[in-house]
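Presented as structure tokens, the chain that follows is alone, the form predicted alone.
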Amino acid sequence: MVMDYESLKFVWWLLIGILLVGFAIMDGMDMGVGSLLPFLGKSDPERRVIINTVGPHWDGNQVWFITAGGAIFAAWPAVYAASFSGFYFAMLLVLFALFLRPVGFDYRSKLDDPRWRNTWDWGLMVGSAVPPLVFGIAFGNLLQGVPFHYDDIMRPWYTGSFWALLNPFALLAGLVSLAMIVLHGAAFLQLRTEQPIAQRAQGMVTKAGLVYIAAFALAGTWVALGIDGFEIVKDRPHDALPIPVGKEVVVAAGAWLKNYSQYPITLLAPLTGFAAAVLAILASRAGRAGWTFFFTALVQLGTIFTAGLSMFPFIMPSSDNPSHSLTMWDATSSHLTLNVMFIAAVIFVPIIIAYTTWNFWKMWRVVTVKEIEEQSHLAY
């Protein structure tokens, strides 16, 4: 199976988007649950119920995170290299936050000490909330352009700072990301727990959904009216060998909206985000927890593809030198590498989906306080 180089570049842009959506739906689910742990669990048994809704699945969900990261490294090595220069401390922050999750899950209930357990509850909250917040901040900075450029021997140089990443628009994007993950986690808890936890989760679906809608609308308005986008005015052939500095790019007002006017079908992405959030709130209030979870999954899909389609074909725009921006056409690996990866993805991604589906099917149940008390030494 051999595809032409130009088609493979687009296919891998689409596949990485799908992997990021898979990560947001699967790993975002348990991150959302972890973020809500200290707030929806009012007693130790209730908090153990919350933990055990994702206990059998959270480590398997990490496959999506690892796969998405590996795909970016292999398909877009230039993006991987440049992003580590600019986002190094942010990535370390995510990494150290993630350390709290496996330790917290495994050791939180080992000691029957309220202080020990309460400390790990907040540790799990931090380890679950910080990554989606940082990922959203990263996307906010991408939309504004990242301060990097290439020197004469094609080394990427980052000229910004960690604190510069925490600008107002990026923090708003982080709020969008965190709200959509919390919304998804609350929907999962409404589906997998009994009262009164399910009722509290239902209330959180409404709150997180309204925050998401307001923040997503504000971010879209900000992009439309206050952030200049990037536009390619002279490009190399898309099937040519990737050279990041071989094009001409300008910064123009409204450039991030150009794809939506040229290809109206792309408007389905932001409309899906808004509509799914509204439908999730309505389904939750009607007690339709399964539909609520389905709609919150669509929120992840709509939000991620809204960001991707707004920037398309840009992946990492450069504010230092716009013509050094990285796009899906010139930041890719070789034709052979993309083709081998595509064959591997066709084989293994369905296996991952099938295994994940089987895993949830076999272990699907409503977790109750009675179950936790009866299996106090077996459950998390």
Second form
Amino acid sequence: MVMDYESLKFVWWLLIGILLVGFAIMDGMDMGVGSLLPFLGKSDPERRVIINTVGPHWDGNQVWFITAGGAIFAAWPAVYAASFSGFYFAMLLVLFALFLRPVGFDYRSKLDDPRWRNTWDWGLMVGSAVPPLVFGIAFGNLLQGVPFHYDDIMRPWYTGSFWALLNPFALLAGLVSLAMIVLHGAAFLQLRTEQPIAQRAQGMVTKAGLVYIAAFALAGTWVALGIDGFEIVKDRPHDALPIPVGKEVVVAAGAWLKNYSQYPITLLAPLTGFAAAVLAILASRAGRAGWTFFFTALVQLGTIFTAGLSMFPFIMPSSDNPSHSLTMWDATSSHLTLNVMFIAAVIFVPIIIAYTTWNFWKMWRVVTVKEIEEQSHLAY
Amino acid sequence: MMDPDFVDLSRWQFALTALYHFLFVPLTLGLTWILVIMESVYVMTGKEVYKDMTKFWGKLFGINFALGVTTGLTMEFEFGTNWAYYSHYVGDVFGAPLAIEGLMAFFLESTFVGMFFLGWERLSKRQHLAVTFLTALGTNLSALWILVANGWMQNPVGAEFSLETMRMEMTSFAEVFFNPVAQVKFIHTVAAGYVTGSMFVAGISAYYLLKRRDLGFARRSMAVALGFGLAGVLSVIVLGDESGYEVGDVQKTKLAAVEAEWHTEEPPASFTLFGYPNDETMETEAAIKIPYVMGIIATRSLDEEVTGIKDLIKQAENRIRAGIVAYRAMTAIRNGTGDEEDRALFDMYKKDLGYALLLKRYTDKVVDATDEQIAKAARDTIPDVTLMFWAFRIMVASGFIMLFLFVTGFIMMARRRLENHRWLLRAFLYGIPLPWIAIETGWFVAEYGRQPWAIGEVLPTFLATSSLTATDLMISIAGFVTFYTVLAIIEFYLMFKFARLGPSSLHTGRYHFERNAGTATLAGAPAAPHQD
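Any chance you could show the form predicted together with the partner chain after that form predicted alone?
Full assembly next; the chain just shown is listed first.
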């Protein structure tokens, strides 16, 4: 074992956070681009320009999502089981939306028919906008507690409904998520296209940035004033065997802010979210597209860690029976599995980053209408 | 107790989505290597036709790949959405290979596949070949890890049940990885993929040869497909036999069902070539048997027995009774009323705990199960023999027809007579569905043959579900059927369109439809003298 059990549990909380941020930065880029496709591309060649900015990347980017899912399965099997089955129709909505992307990217330009292409463009838009929206809604529900509990053989039972997920706070969290992804996609388009698309993207950076700031601030206020958090009152040792029903948890007002007052350094997460969004808008308006993209990437980091740190050590609090809540101490895999997976991550993540960098390096250019017309049969 | 309709619907949904996903994966596995071969020849010889071949078959590969990615997403979601107790119970073991599949394989194939399609103008020849190679490597590594995961479902080694956490936990990653069932399945499955890719390329090339167009392109494509396909089909059959040996070792019910081996015979057992198994009477009518063969395949010996179904049911009944002892001890220990003796009993019988769980289909009070319930649960350990028997024979027959096609095709090609035998070209064209028939029936034998277990002898399928309702499942199945039907229609439409169009779809001006329309000269593209 490379580390003791308690440290490994914490490292895996951090690693899953990093994978989710990686997902938001990488796949968020093409989901943002896809969400904006029919709005920023006014003609077929312009839309092809937009699609081809992410053409060689979207598939690799999507693996950040798949791997984050796989890592949750391997490191937090109880969370994977309870959340995917509890959020059944929400997850299917994400899945069906995601269906539209691989085929949309690949098939759209294979036929010349304008109706065919326009349909796929809207398909790509839906496929790109729905997942971040639903993930935001899911986080909004996690913060309020999810109605599930365990029976005597540790089978998770979900007692809520799909419609109950769509409560006002969760929808606001969905808006935060969608706005941050659209912001990020707009920054990418400003960087990788020529006028007039780049200019439209620039306008969108400001709009989405402002929406994000407002929604994020409102959500923060709401959490502070209107949402009860969860608090462990009788804990088990952190290196104990992971049994999610062995602790005592109460619902307490202001519990989600406790980490911030106890460890003020954690305030860096929400501050990063706000500051990076402001800086992204300023950089975008100054025409510094590279910096804009850097800052919108930081927005993803700040936002996701804000959600994670507010709930820490909870991952999926239970409103049915708070003591059945899943935390990063008791919803994990065994020591051996966490260890094996940690070694796998340490070996493969740097390799992945290396070849992904090569991919972006080789394919990096401002995509132009001229290029699309010249390579009409090769491009997406 | 879980609602039986809901359990059945959960199984139907998984089967439908897995079988559908598996229509696209094998073609990807095989085509990527065929692309590597074609592009390697291009890089070595510099002949443009090989570049065109890589691009054209790459186009068809892309149409297929998009649906492979799409439908693969479903599989990752479904373990959590529909098999939550499964995920909870075995995620500690099963999740690891899936996550490593993402890290080692999906990233590789997905990052490079985009460069394969869109990087022709931006990469050097060698760089592009490297990209194609890494895509192929990624797809094949993905098959490796998913089959390590699947192999563990068939033969759960390297793991132990934990009383405290109420789930299976990994005890040795190396044992999980080097699971002999997984290793054999991996080679059998990827080789089946190579055959699929080869039949696909050979069948469509045969179509061009029959139409007498783009002959240079078609002949070269045919040559690659026949060579690769011959090697592939031989490996499938040899490894299929090896697979039979492994199954004979660890999954005796699957083997007995495939063979409709109702009674344990005196060794060496004979192989039932043909017959009509009857699940009611437990006899096979009109059986044609070949002596010795079964014993040799399954045990590699002349004196070991192949256990028959009736004896397997008896063994299952004993294991259920032992499992009840373990279950009673487990309940006592978890309630805090258990003592040293319960611990000892549990440790002695915990390997049979899964068998006790089979009773949960008939009663919530496992420890009070009646003899009748035990007998029913024991009978459940045998999958439907008729279905298994026929699915297996259809798979093997398809495999041998393909062996014949590849051997004959290869010889004819070597003697430069292939195009004289139009019947053979037609057989390749109309034989295109054969690998899919073999693969889907093979999946059925492997996965239906695992029933009633989700994890062999550990976790029954009906317990492995999520806590959903039959209505939930009807809604989701309706969604999948609608989406998948529309996607299939689109995919088939594009596939047929581009396959018919052939290399003319590359717009190089060098191929049949463009040259006949005179567009080649209009576009000013040079005619390629080496084409025909």
